[in-house]
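Heads up, the chain below is alone and in the form predicted alone; it's given as structure tokens.
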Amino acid sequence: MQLNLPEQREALIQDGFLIVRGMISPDELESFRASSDAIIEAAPRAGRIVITDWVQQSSADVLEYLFDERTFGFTRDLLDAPDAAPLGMWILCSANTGWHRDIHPFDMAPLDGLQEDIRMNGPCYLQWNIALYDDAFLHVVPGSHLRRNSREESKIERSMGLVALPGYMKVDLKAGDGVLYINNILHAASDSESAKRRTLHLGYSGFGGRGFAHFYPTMSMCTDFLDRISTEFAELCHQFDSLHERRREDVTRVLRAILDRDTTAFAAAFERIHPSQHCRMVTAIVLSKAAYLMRKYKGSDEKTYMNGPVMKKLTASFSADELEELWGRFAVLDSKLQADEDIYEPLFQSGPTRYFFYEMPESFGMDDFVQSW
């Protein structure tokens, strides 16, 4: 695994992936192969499984090296964070897909500055995969990351499956090769089902960066898996908690402040979770979608992903008499955010919604949504 970070962070922002060769060793593969089995033989049997669900001790070697500095490290370095931790680590054992971007309106900002924002601060996210086998399973568009969907991806359908698309291109992984993108970019995954798939999948998020997320993160470090892990990467585990609750707890300042109509407090939080002068309003945005969500889960148990411990949590510290007050503080900007009638672009993971799927509020910035209060 040869290390070049400058040059790497430089091709990851203008294709959207790099290729990592040789991420795990020859030597290594046979047991993280017998890992991953073993995994994937105590679950239920699905296309994606999640690691921290399933793994014991005789199969955590393959969940610490998702810790290790190969992964962990090299993914904070290129995310040119303080900090970095987890979302979600899987093994993906089928593989079926059409294109499409991990793009949602309703709880993310327009694409125009999500672009934007990976321009001027820098990812705030990255997914891998790492294969144990060889894995040539993956499609990209290299630059898609940073461009609205041309005038023929536009006439393409997630559900037609892998077309071709102009300029698209196969990820050859080799086994112990992993590749790095970033989730925006247009990408789909062929069949499978003819040769037996083991493929590390994984997000790390970054804190403490320029910027703040694209999404207000539904899910974050778990540890009731850690007494099957070993100490060091145990209490690694724990610094990754400590991570996603502080900003918890960085979130609810500022959303008690935009509450409470304090721009003082709101200027000091805000400027913690986004220390950057660039893009401000797309975490504007990301909190308005946070703010949306409490309220409509508050008190709700509602078994969705979006109403997962993250955000009870969040929505805890507020009332639902002060959720609702909260929402109409972001009244303006979402009304803003959104076309008189329902409105559809495809490969992006949503229907047809009246929220704008590219364009940012025009002529609104961040001092016109805080006299919006």
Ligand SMILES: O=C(O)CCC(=O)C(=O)O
Contents of the next structure:
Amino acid sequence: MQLNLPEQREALIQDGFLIVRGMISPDELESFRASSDAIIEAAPRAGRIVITDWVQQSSADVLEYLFDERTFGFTRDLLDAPDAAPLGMWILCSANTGWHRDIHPFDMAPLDGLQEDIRMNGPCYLQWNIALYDDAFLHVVPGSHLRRNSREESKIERSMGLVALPGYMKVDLKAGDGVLYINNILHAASDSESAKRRTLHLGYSGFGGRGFAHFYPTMSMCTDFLDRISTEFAELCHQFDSLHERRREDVTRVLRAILDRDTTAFAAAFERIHPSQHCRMVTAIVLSKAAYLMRKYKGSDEKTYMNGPVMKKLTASFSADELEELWGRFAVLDSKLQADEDIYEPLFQSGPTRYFFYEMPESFGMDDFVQSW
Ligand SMILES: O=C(O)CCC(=O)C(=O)O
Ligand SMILES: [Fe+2]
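Return the form predicted in complex with this ligand of this protein as a structure block, the form predicted alone having already been given.
Next comes the full complex, this chain leading.
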């Protein structure tokens, strides 16, 4: 039975994933396979290849597919946001990872807050695996995106591989099928050694929606590849790029208002990035992470993905002294996010840290945050 859009959205939010069959026609499949082979041959050998780094005009159809209504348009509708833009586009050539959530406490809010934000505001980032060959490697624990680890889950480690967890299931994709998922779901991928894997792996971020929790001060869209795709799609990519750019400007405005202790400007700027009245603290926490990273990487040449072009642009609007002062504005909030000593919870993308994996600040709301400046 074919679900309509609201039903698909409900299934996605309830289960944490949604399988969509037959997203690619047989003719296209042949062509996308050839294109993905060409992209992979051009790149150094790796388990996943960044499509935009290696695409050529002759292989661009597979990239352009990621901007069409079946992928981009459909995801934007499910995000329930006026706009959306890709946040990363890869071809997965192999699989093998133990159970984990794509959550890292050092630059994201605690899981309880992220989950409440999904319940109240809907997801603001969604991820796809779209199979060009049959792919039954990915496994998920349905519903785990909206709860903490169970006692059984807390006993295992990602390094233990695909342990049989209660309620887990295989995502069985035939060539041309896709799975859309909320990536804080517990997921794992079995070893694909014996099979050819060519699975499109990508994420889309919503813009102009109710919330904002998945902002990474490190990720955007590169535009270096635009001369290798058609003008029509290049124009679309420029629009994606300007969404990211506008978001960066909005974030800069919020941070500047915090630095200036300008509560009126803060309220107006915050409203633009997170219009919903629900879960505003989640966004305040994500901004604290941005402020931390900006202070850390200002003027630094350190070669890490965090210190990329987006970080350079973000930090360019503030002097080092300002970033020092800005970080001070977040001091009280940051202290509320930490335990007195290192804590650890498995299946997150983090080792031991003082930052809480689950708990949001207690009895500390947006007014308290503003007061704390
Ligand atoms: O190989 C897969 O399908 C899973 C990849 C994954 O877990 C990830 O990119 O976070
Ligand atoms: Fe993952």
